[in-house]
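Given as structure tokens, the chain that follows is alone and in the form predicted alone.
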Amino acid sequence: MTKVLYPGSFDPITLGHMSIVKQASDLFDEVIIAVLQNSNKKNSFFTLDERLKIIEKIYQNYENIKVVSGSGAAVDIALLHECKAIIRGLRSLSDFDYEIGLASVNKQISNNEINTVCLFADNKYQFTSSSIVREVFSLNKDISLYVNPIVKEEMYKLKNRKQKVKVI
């Protein structure tokens, strides 16, 4: 059984990392969605709990998809679940000249036994980002093309929420 790990902080899920996930799930036994905290940013919208459980609704039915939470280098987490290598989402050349480099030490740092398949997301979602989708959610804009109607309801309430709490 061949399993992979697609980690990320997926801060919200896009339609683009779940044409990656898709796409994995078709090539692989097994994917596991490993959820993690990204150290370098400081405001994440939904909260670590928040976004496993929203992945989690979302894959519910898939029984090939697994969802885990983690914390530190992705290679121990693949290490951990047995994952025979990482998988990363291409949109542009940067993402690739990112990526070729965290291969290489994912590699190393694994001792060699974790390597890196890198997929493309499908072309309408090349230039969707989670970064993107926060902005556009700020501007009150529609972000039906860019998530799951899952995540959006979440990040409503949660908007929601927040105003709530401002008003008291």
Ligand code: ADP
Contents of the next structure:
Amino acid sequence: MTKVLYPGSFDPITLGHMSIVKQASDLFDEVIIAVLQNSNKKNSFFTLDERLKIIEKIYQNYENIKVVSGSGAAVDIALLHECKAIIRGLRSLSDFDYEIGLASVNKQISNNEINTVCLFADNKYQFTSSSIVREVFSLNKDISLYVNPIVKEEMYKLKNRKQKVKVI
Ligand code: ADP
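Could I see the form predicted together with the ligand next, after the form predicted alone?
What follows is the whole complex; the chain from before opens it.
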């Protein structure tokens, strides 16, 4: 049984991420999505726990897709869950430049145990990113083209909660 880990910040998970999950789940026996705390991105839209719950809800009926969260190195989470490789998604050359370095470091720090498998973004989602979704949402524009309806609903719920706090 071949398990793979798909780590990322998923703030929020987009249809682009979901197309990578679909490709990986067709290729491997089990995909574990690891929602990570990203220290580079201090102001996250959703908390780690909120991101975990949203992704769990999206994939609740999928036997071979699991979701975990963590704050450590992706390779340690991969080893903990007996994953053979890390999955990453490629949209562009700039993604490639970043991912090739990350893959090399991940291999080194895991004593050559964890390799990276890169899958290509679906054409439709080549320009989709979590930051673009947050930007479009902040401009009060429709984000349905980029995210699952569950994500959209949770983004509006959070926005309403924040607005209520402001009024109080
Ligand atoms: P990170 O902060 O670790 O880059 P992200 O949540 O931004 O986490 O992305 C996780 C992975 O998904 C990365 O490999 C990224 O390149 C990939 N990815 C992001 N958006 C897309 C997309 N639209 N299509 C395919 N892969 C994507």
